[in-house]
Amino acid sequence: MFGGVSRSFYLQEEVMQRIIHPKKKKKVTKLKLDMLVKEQEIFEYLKPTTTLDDVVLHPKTRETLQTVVRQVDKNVYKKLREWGIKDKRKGIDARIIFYGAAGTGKTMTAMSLAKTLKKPILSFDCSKILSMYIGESEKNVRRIFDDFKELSRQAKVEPILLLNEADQFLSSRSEGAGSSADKMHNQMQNIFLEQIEKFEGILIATTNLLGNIDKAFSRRFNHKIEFKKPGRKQRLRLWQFMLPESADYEEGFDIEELAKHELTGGQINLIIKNTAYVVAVRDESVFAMSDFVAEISKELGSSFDGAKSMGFKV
């Protein structure tokens, strides 16, 4: 009818993509997300490996995180509206400070909600701020926040964003005249309490001098959870789970005795580790409280108070 006049039609790889593969669309958005973060310098895309349920801590911070879990719960969202506590974005909104030592777990446990709540999770790492030049640290304190909601809105997805090491903004304010850095440092904490305010989402700062904490930052987190040092029966159980199973031990292994050392979960997945690299060269690979004992011992001389920032998981 057209009188041998053909005509071809086009469609763009990504129309394709859809038509052919309708139920991969979860699937591409994360793949998205992660080419996105790949392409600037501000944060870094983790992939958690292991749930809430991997990790070991403490009763009271469990509960603490499954509080902020059930608020995608269908019950406990309809009641906050009914409240007037929550607005109509069904998303959970927290903001949570993890403190504590180095090496109790504060950024595996971030990582591990992440994976629980199906999230993906951006982190950035707060020392990196500074800047040589006086005004641009303020600059890169918007831009945190700006380039993570940008992000978020091009992959159609919502992360967790991991502030690492957030001492420097949280740290009391200067008072009086003061010089140009102390001017510089206060105005990149006005910006930073102004973004935490206006945030929607899930926000996790961590840090390892709670001391020192400004005030009017502690009021801007709905959760402020510790990281205490493990207890022995934690210990024991990090000693159980991280031990390599496949592995040969000495005739009268003893955890319990391993469990006496006060360490933290960070310090024993290093000393497992260096224990490891030293039996693996001997012919017979058999793993003795003596190699475990020399290892918790250079750790605990160390000059750096054998504090390693290091997560452990279970």
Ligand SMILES: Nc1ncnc2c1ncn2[C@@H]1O[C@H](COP(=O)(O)OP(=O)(O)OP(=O)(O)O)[C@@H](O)[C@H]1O
Contents of the next structure:
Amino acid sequence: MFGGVSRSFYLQEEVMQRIIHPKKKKKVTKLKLDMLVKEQEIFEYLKPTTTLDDVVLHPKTRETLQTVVRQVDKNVYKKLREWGIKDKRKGIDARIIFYGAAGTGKTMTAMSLAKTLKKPILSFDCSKILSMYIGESEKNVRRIFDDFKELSRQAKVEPILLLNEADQFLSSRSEGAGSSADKMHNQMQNIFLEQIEKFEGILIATTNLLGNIDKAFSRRFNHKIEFKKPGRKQRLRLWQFMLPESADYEEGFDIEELAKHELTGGQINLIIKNTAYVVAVRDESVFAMSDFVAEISKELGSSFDGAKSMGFKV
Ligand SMILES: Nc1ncnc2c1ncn2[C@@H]1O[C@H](COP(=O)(O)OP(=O)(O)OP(=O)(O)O)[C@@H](O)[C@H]1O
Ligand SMILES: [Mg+2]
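Can you give me the structure for the form predicted in complex with the named molecule, which would complement the form predicted on its own we have just seen?
The complete assembly is shown below, putting the previous chain first.
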């Protein structure tokens, strides 16, 4: 009807979203970070489902995390600014290491902190660094931080940076002239140090390393939080928290009995799932203590921890 003239207009996603949802400004930025992350391969955009209230934490750990959370408090910020501790940047600054055994809730806590702070969280799996481009790990380290900054800038948000399994970044640096692999490793760690020093915002590194975190890193992190294996009381809470509420349990089923087994939260989570698969296929789906005990002994028999303690005698 316009005489064969056709015109096409291109609207940027952001503009389009603003037209469709004029009031939902927050949602638009979130959506955008989500989309930006899809276009790259370095980071994963995590969607936390739990808050800090859902994690079974040592009271001291909870206290430390509360200190971090409270930095958003206007009065707290005002004081820190007066004392010259903080500059104009309003956001929270914290560099945190979570260290401890596998399955003790390090990753879950990082994600829960994000949800509590209503911040998005971008995760980088550090074990990937060596496989990205062989021989260029130093460059890759820089890229993590550069790309993170760029994504934050484009999406106009301040996500938490989660460096999962950061063992090789944090382990002791080898001294003296070692092999060329050692040198490369040291170089990579030096760049990591430098980037940590400059980092603004919240950075959480998780690691299984217990003792040998390099002192130079230690100094650059404000909080180093150990995740211990849960004691009996904590295990009881973990079972209570994770067992399906709507399921049927045999008469006299006693959670205290379950809590006696020395398991981490990760193992309890796995055992509940495995038991559920077994029970669900039965006609009468009632959870019995014996079902759990069977899965527990399988888990303890097969876990690497168990394997280690049964290791060869020398
Ligand atoms: N302290 C805890 N409170 C509540 N749930 C927990 C806790 N610890 C572990 N879990 C459960 O175990 C799962 C695995 O925990 P998570 O992945 O956080 O362990 P991790 O310490 O990061 O282990 P890894 O060192 O292997 O990465 C969680 O998703 C959660 O269901
Ligand atoms: Mg983890």
